[in-house]
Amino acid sequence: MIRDYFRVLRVDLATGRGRIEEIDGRDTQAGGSGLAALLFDRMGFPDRGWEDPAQPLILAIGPLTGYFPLMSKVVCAFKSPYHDQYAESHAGGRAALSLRFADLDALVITGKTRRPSCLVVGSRTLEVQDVPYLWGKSVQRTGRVLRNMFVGSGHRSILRIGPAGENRSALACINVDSYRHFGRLGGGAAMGAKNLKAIVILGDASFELPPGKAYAPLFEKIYGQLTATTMMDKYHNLGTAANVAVLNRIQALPCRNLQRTSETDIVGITGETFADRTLLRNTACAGCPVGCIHLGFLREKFKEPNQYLYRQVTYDHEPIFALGAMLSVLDPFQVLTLLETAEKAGLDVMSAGVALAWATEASDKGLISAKETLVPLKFGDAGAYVQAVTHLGLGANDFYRLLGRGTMKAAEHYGGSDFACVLGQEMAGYATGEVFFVSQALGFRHSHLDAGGYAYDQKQKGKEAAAAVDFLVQDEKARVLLTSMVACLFAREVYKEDLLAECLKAVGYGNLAETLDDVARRVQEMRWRIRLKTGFVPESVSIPNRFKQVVTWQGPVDAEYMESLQQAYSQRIREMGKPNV
């Protein structure tokens, strides 16, 4: 139904009660990143640690989730356990769709349980059911359990966390329906905190589509633009895998702790490589018809005779950086090992490579050694990384505790610190040059999605500090746009802002419509403001020496001009998030 207000369900993991809320802000907020910072603006503690039962986990969809393709993602909001500063993360899957068929805008969690509890919500659906049982269990197994407790169509969704989450490290994630996660910044450690093993959303509900003539046909219009044509190509095809080969190409893709951008034997985990040798089936997130999730395979042989056991895998460009080239792993089929073993421990492959990366040049170097990693670490050694990623989850000594916690507190202890390769957090697959690392290390998210300066990097004439700050600052906009209503920002060259408008009238918002770059403006301040008063504070942003090492095709990274460019963002940073007066 539309509205000009949020539905927000509320729960209490303590008492296990829930309410509905009425909130008004359509016009104002959209919906998704809009959304999210306005509850947590409203129910959220910034001077609380993210460990308070009293501070919200929030999940929020657009106004456009459900009616046109692509609409296909959820935020999910919360205080980090990286940096105790509000945080988002998004993820596809079948969640937004089932939230819409929940009828909610909106889910917000507070509270703890005394016990390992999975939180179950639809239409008419609220209950808290103790899983002690499934704690200590992996994602996976999780998984099938809750799909036999709640038999459901396309339209539930299982949202759950594996050992990492559980032992609170700021690398965990959440696992939303087997093959998407909110990845980045802890957001398993903030559910793992309120003793949260899984959220089943129940989409047991049903929603008219909109009224008269225009819906239709638009409809049909944007679903050609993405399956007729070939702006889409890439990601059903090789997928974002394509960009190992490229990357390496020239001389930008992360290798081996980042001691070097290129990889001569790189061929052996190009996204080629993977189509060819790997590659079982493509699937896509509910409501989505490009199909840009990559299953590979494992095969394991039974003790009988020609019995084999298949399992699936997903991998696309960042995991295959992360757990591939950055530890010098040059086989698909052990890079897929090492993704289902983080995935088994519900860990954020991005951190947990970029983490055990630093940890192989810290025993190169030295500064700690197997009484530490439990077992000898050396790059290409695939069978030690797949110990040392399952230790990493279970937190199985003080060191991998503490490297958890994230990279740069493991080597402020042990030594290292200039080799970290973090950028406010982990860094993503891309080693481009200055904009790009300035722009991940400042970023609202610490991610390569915040912006697009990894493409500034590859299309930049000259190294002008104002212009490649402008491009980060309407990027970003542009794509917060994006995330409030919410798309995925795969389909950003085809959802514009003329579109966008066009979208929202012909489902009933059209006040919305009007004043949609008011909108994104708004939004994007309000998260800034929300991200300075947790703690946020740009120039005190260290990036680490080994980025000024780097060299690409364009030649060794310029550190004068990344040092400008910091300080005319964070300047940037501090005008967009100055409290309202």
Second form
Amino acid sequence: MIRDYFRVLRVDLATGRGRIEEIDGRDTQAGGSGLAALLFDRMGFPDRGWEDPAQPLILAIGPLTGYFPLMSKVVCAFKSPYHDQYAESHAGGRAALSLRFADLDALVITGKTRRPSCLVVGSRTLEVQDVPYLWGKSVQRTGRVLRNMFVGSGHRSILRIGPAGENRSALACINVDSYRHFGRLGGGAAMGAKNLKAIVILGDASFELPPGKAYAPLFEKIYGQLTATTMMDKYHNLGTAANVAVLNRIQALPCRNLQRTSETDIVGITGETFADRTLLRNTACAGCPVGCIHLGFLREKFKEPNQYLYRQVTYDHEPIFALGAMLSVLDPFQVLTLLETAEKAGLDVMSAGVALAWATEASDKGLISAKETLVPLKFGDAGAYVQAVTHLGLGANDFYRLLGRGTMKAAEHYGGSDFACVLGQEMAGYATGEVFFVSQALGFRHSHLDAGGYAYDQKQKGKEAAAAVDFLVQDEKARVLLTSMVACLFAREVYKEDLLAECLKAVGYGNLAETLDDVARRVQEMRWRIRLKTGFVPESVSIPNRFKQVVTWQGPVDAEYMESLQQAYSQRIREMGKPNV
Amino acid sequence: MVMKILSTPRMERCIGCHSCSLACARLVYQQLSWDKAGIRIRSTGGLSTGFEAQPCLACDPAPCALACPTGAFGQRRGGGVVVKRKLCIRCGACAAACPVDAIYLDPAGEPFVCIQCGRCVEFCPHDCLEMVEPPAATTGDASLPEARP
Ligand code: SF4
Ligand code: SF4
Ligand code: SF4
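Please give the corresponding structure for the form predicted together with the partner chain, as opposed to the form predicted alone shown earlier.
What follows is the entire complex, opening with the chain shown before.
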């Protein structure tokens, strides 16, 4: 619905009641990242810990959600169980359109229920149901039960956590509609801390189209651009998994806990191999014709002689890097088995893989033993990793509970910080060089998607820290605009600022369309301001030694350059996030 | 001229993008909606694990049109219905009569159904949908009695 304010449902889990609030700021915040920051600024408590029931869990969509193709993402914001600072995580599935059709620009959840519960919202629904019988259940099982409990198949979204979230692991994700995730920075634990096992969003309202003749033809034009050109081919064809071979070839794929950057036997886990041997089908987020979600097929013999079962597991570059390359597990079916196990537990697969890669090297070096890991860990031993992933999800002992708070926490205790592959959080699957490492280590979400540092590295622009940091700040700003709409970042080549302005005008946000540059800057600054206020100290982020030993196609990483990048970027973050006077 | 009808011959390819139903809502009904459309997509879950459409079968004769007491739903040549919205009294008889739940009644009871226009077809990125010639009408053998319990 087009309106010049935000319509926000605020639910207090303690009472099971909610209130619709009309909040100004459409023309200054847009929505998504901007709206989430505004809501956290008003309703969050920077000085209190993430587990405080009063902390809000925020889901926000943008002014273009559902109106144009690939405007299909939701921003989830919360005080992070990982670093106890303000955080964002993004996901698709059907969550964005479900919020749109529930007629909510944002859902804010505060408080904590007495018993494990499920929140159900829709355009005519608000319920908090006790679901103690779902506590302890896997993500998949929980999904199956909930699908049968509520109406609206296909026109709703089901968000849920697994045991990892219930155990408040900082590596716990929120699963969205089985195949997408609010993966990073511990969103699953933020839900767990509220005793909230699941959120069901019913997309059951309809709206008149915006008046005027501009909208439908513009939709068609963009739809045509996104589908007729080859632009989206890479996402649909092999998907992001295509990167595995590409990065391996240029020696930029983190392998074996980043002991190296390419693997001779990589062919077992390339996107091509996954497609040839495991790909069952593609699926899409609602409102996206690209269909980048790749579902692999996992067949398991559960009994001799010929008793099989099968499962579908989603894969992408990042999961393959984390539970494949980083662990030297180079068989696609073994990788899928590990992914499935992590999904069940409700763990973020990237963080889990990188954490176990560290644990394996720490075992090799004798810093920990099977006393800690319960099962001896060895690079390439997929069977052991299946058990270890389960232990990590369940927090099976002190070691796994500590590792579940983040690899660096465990490394600080057991030793081995210099080879913990942590850049703000467990690293993403790019070892492209200095700019990427600093970009992830200091980036707002500690994500490879905050800014294109990995692309900058590959363009070899010399080693001028100021220029690189300029690029990161500019690129972040452009992405903040997209995540305020909320577009899928895969569409970033199509949705440039001019086109976004045209879209906004076509649906009736003329004022907002006029000031996009200001909006982007404002939201970028506001996010940093909140982040700093909740305790972020960019200067003191440590980039472990392992990253300084990396050798890529460009040769060894230049530690001094990295140092100067960190200084320059920290300074820019300070400037962007300076308190309002 | 034979009037074509919408068919869904290749739903195994469906990726669940909802482009078809959103296009119908947008172009036929001037709505932003998952529901107010002639086709709706559901996830099947469970064993078949994919997506299924809930399209109109373009019946001839159409039970929904036969059930409609005001003539708002009339028989369309080639199958399916011709809808005259002004005549609709929101009784819901059409939706109750449809064997495949292809008619969506909004909260006010207004019916939304496929009018066999074909506009959704080009929005499907996987070519799941197609406008086809209708099969020969199955009017039955008039010499036989109606089967009744
Ligand atoms: S709406 Fe239902 S009853 Fe009417 S023509 Fe279509 S399938 Fe047949
Ligand atoms: S054929 Fe026309 S009315 Fe039927 S679903 Fe497609 S767009 Fe809608
Ligand atoms: S447009 Fe095609 S692929 Fe997309 S939901 Fe409709 S039938 Fe499925």
